[in-house]
Amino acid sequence: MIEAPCLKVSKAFGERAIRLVAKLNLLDRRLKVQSDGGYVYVPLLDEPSIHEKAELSNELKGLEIVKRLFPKRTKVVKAVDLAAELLPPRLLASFPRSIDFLGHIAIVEIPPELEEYKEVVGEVVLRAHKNVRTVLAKAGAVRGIYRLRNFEVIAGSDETETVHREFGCLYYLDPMRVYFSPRLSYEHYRVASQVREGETVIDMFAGVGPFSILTAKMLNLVRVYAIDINPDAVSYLKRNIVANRVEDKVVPILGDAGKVVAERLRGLADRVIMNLPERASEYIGAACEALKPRGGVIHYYEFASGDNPAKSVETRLKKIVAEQTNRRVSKVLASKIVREVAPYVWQIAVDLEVE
């Protein structure tokens, strides 16, 4: 056991804390992250500086810097190291370095040169990650109004329904039947953390509920209308609402978001979430219609390319709001690249204050 300074945070912020500490190059990778009751303890190489602590405090509520005894981490066996024993050396550089984890499922993208070795990739991922029971390979792009992607089971069990944990919430889901990206976990938290007590939120493309349910878990007095057009997504959404005990705060609705807003939710929202980057621009009119007469905030996502994709999305949004609605953008609260989704194509997040 080794005594070391550590970051003490609520379990709800554990994943985020580890990522932030690693980003600041403060994570002591020799030691195991520990948990005790409702807290997670992240081992640090040194006490954070004033500026580092300020950055951590800005993102993590109620953090403490304490000292604790930590066991040493056992050596991690990486999938690529296991693959070195089974693949031709010339193909090792193509081995997938990025793996998405959803509950007991690992999802990989197989490059063309590894297609005939995809079962090998699957087996070494199973061996390297003991909590994984199913390995899926992406077999196409996200398509259709339900935003589904084809997958192929390349190792392990054929069971694709799982339970994914994120920021203290449980999500039952099946990636074969619903859209869910673990790469958006910080966006789920970033948006939910901006919602204030007493607000009404409309999540126009809610899926299985990662924005809606986290928002409801973080606040005592909030009303979230969670809409999705995919019946399977709404079925899981209802299940997740019960599993996370937010039945009194989240209202699940099956249907097209534009029609649902026009028929049931006009002028109710303080805040609208629009996580449908392929088609969100088509629903800006509905989002503005959903806002209260005095206005509110829209969290908007879109895929974009070019030299300054975030700025181009901002400019286009202001123009659409001005030309197609009786509203105007009074302020751009935030504008950022979320992730790269293809070569030179990024998912952009823009938070707008609309009057």
Ligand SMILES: C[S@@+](CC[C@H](N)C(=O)[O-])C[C@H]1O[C@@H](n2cnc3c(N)ncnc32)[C@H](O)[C@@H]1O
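Positions refer to the first chain, counted from 1. Between two forms, the rigid core is defined as the largest C-alpha subset superposing within 1.5 Å. Remember, predicted model here, so these are calculated numbers, not experimental data. What changes on going to the form predicted in complex with this ligand:
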The other form holds:
Amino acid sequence: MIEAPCLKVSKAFGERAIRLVAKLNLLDRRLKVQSDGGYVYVPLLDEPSIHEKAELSNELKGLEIVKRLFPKRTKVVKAVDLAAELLPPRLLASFPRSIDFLGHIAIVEIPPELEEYKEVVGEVVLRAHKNVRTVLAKAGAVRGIYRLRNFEVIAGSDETETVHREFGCLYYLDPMRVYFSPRLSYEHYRVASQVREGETVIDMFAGVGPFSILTAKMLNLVRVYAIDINPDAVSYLKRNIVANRVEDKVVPILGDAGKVVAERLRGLADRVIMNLPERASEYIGAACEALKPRGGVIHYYEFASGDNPAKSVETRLKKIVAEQTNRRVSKVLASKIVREVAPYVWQIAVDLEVE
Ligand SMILES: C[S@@+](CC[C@H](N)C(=O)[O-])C[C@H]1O[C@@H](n2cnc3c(N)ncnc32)[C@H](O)[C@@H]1O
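Could you please show the structure of the form predicted in complex with this ligand, as a counterpart to the form predicted on its own just displayed?
After this comes the whole thing, all chains and molecules, with the earlier chain placed first.
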């Protein structure tokens, strides 16, 4: 055991704390991150400077710097080293650099030149990541109303149902049957952390609940209506509501968000979340209808390309609100690129205040 300074944060901030500490080059990678009760302890190379502490405190509510004994990490087998043993040298540069982890599942994209070696890639990933029991290869694009992707099991067990942890919440899900992207984890947190006590939120395209459940976990007094059209997503959503003990705050609804709003949720919301980037523009009318008469906030997502994709989404959005609804955009609270989804195509987030 080695004594080291560390960051003590509530479990809800654990993953974010590790990422921030790594970004500040303060993470002591020789030592194992630890947790007990409701806290996570992230080992540091040194006490943070005043500026570093200010940056950390900005993002992580209630953090403390304390000293603690940490066990050493066991030596990690690196995927690239294993790949070097098992793949022809000319293919090493093509080994997938980014791997998505969903609970016990690792998801990789196999480039065409590695197609005949995909089982080897799977085996390497399995051996390099001890918590992984199933390796999936993406087999096609995300498509259809339910936003699903085909996957092929390339190594490990065929079990594709898993339980994924994000910001202290548990999500049961099967990527073969529901949409979930671990690459949106910060977006889930960014939106949830803007919700205030007493608000009513409508999550129009809720999936298995990452926006809705985190929001409910972070606030005492909130009501979230979580809608999805995919019966499997709503079935996992219900299970996740129970698993995260937010039954009294989140109302799961199966159906088309446009119809559900028109029939049951008009004029109720302080805030609407619209994470259906390829078709959200068709539902702006419904989102405006869902807001309270005095208005509220819309968190809108769209895919866009071009020189200034965030600006172009913002402009189009304002125009649609002005021309197709009886509302008006009073302020653009934020507009930013969330991630690249294809070469020169980005997912854009725009937060709007609507009167
Ligand atoms: C991109 S996923 C986002 C899921 C979730 N918000 C997340 O961040 O993981 C979009 C979801 O919208 C659902 N969906 C598509 N069309 C819908 C509609 N008309 N009404 C309600 N849900 C819909 C899909 O089934 C899918 O689960």
